[in-house]
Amino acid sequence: MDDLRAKYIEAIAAAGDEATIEEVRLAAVGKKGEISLKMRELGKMTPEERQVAGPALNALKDEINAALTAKKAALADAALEERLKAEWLDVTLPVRPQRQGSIHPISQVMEEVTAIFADMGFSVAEGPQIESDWYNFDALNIPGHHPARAEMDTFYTHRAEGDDRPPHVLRTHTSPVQIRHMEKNGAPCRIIAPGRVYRSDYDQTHTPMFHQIEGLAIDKDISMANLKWVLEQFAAAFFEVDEVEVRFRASHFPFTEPSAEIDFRCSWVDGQLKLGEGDDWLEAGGSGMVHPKVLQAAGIDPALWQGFAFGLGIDRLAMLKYGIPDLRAFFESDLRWLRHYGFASLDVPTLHAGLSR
């Protein structure tokens, strides 16, 4: 018995890795090892030799699966010693520094599209986006029957009872904002409206917070053919492309006549959009002449001056050139998700640098 243990311990210890050190476990406590063959034999002893080699023999077996098990751990911790020497790493270096600012995608391309409307001549103007119903609605030539003015539609503010003042809602487009600045202005003028709207409304494109951005161009001689020619302008800039053919559909506004829908030309290849090229069309917002009502709300007399107007999202915009699938990513994100379609952290100023970081 003794000759046995000595015969596994050295085997054990000279044993230089795990695959020697299975070698050894089959060789002594195998099915077929030594150890256990001697075990199969108790069976044969009598009573009496049973009762001294059979302690014996548990206690051989408990000892050489301790020294395997010990032998296997130290091979371990040496092997683990070798891959720290190689693969060392000072975890007391302080991490690389990481801009933690983004400017969000509606942001992004609020700005490039001023850019590219201020390279036309357009100025921006601003307005309050709680509106009267007089600049939402009535100055905009939208009859009281229309369905916009339900409050299924447009969330209206709340009116203490008594409370008779004409009825205030969150503007559900940019157009009040020509109002406002053709009543202070006067013309010509040509300005961009970009801004937050509101309308109730919630699905995958639909929200009911949102942006648009709208155009008005006043003059004496403004006609179908300069707003066409601005929006390819627009469209080709917006999207990096050469030229991006534009197409008008007869459609019907209040606000404007005669009014259009705007489809610019494109093509789906692999589910990727192509602006300027293929056999499809892309609806992008409406448009149309100023309607004389219009212009008279706001105090410009029809018989002397004409115009246009558009309409775009501007959260559709980003949604086409980024890709992005859902409009409603666009109130549920995080940096993670913001980086995914290319917004990265913040390297240069920008208009919204103050409240993007």
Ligand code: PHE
The other form holds:
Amino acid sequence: MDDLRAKYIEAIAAAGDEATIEEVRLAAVGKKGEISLKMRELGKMTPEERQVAGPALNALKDEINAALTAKKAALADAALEERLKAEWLDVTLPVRPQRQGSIHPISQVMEEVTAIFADMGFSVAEGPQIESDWYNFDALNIPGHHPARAEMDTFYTHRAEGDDRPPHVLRTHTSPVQIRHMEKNGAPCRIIAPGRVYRSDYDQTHTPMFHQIEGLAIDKDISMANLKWVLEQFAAAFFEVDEVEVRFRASHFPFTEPSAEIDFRCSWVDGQLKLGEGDDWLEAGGSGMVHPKVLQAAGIDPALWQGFAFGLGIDRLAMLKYGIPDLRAFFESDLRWLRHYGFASLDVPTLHAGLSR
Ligand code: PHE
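Can you now output the form predicted together with this ligand? The one shown was the form predicted on its own.
Below is the entire complex, every chain and molecule, led by the chain shown above.
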């Protein structure tokens, strides 16, 4: 018995890996192990012999098992120690340089939209964000009592004491650029005017500053049909699908006649927006044929010229294309948030990448 004990305790001590330990375990206390076989012989012994040999064998078995377990744990510890040594990281090393800045999603969408309309022959026009009420309202046939002119909806600047001229406004839409452009360049024209606009609004889908893109096409025989085609081409290109059905909903704007709300056919499945299919309609903006009074205000003869205008909300287009739930997030400038929503510009180098470095 002492020989057995010495033999296996030694073998366990000498074992250098898990496989060897397992071999020793099978040889000693496995089903056909030496100690197990000895225990089977207990039945053949006399009761006196058994009384001595039984407890001794059991104690030996326990001792061997305990030694096996201890050795296994020691081997595991050693293995972990090895790994820790091998996989050691110097956390004091300086971090690798990472690009921090990137083009803003709104700017990216403005560029995309501008490029699409450029392909259709539209050039870019601009106007001031602090606008006179003539360009923002009167020239666009918006009457004095129109709700858009209420202080509740519009930001007005202050005039000096005693100055009775109407105050300037933060433009409430990009439509004043229509007037400025026609006044300066006459007809015919095909322009888009992307830019910031301001209204006194703030909730999950409205911010006091947002972005629109104005479209204007004036010529001899431009019609609503041309408008529809242009919008269809735009929607398909922007949302990267073959075709998007455009629906006109009768509406009213003082500066267009007739006027139509623009809807794109879409589907919402599991919160996922798909353009060009399904039974839902996505409101994209306003449009219509430019009102004769507006042409007149801009110095263009409405007897000779006609055309369409439209205004699309850029922030919404960006939200929809990139699945952003809350418009306000645009203004938090949170890179983690932008990455979460997978803005390609954060991963793919753009024209602007590197400029900041
Ligand atoms: N200016 C309108 C708005 O901000 C949109 C629009 C533009 C409607 C051009 C018709 C023509 O709601």
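Positions refer to the first chain, counted from 1. Every value quoted in this text rests on a predicted model; they were computed, and no experiment measured them.
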| item | value |
| --- | --- |
| Two-part rigid split between these two forms: Ala78, Ile103 together | no |
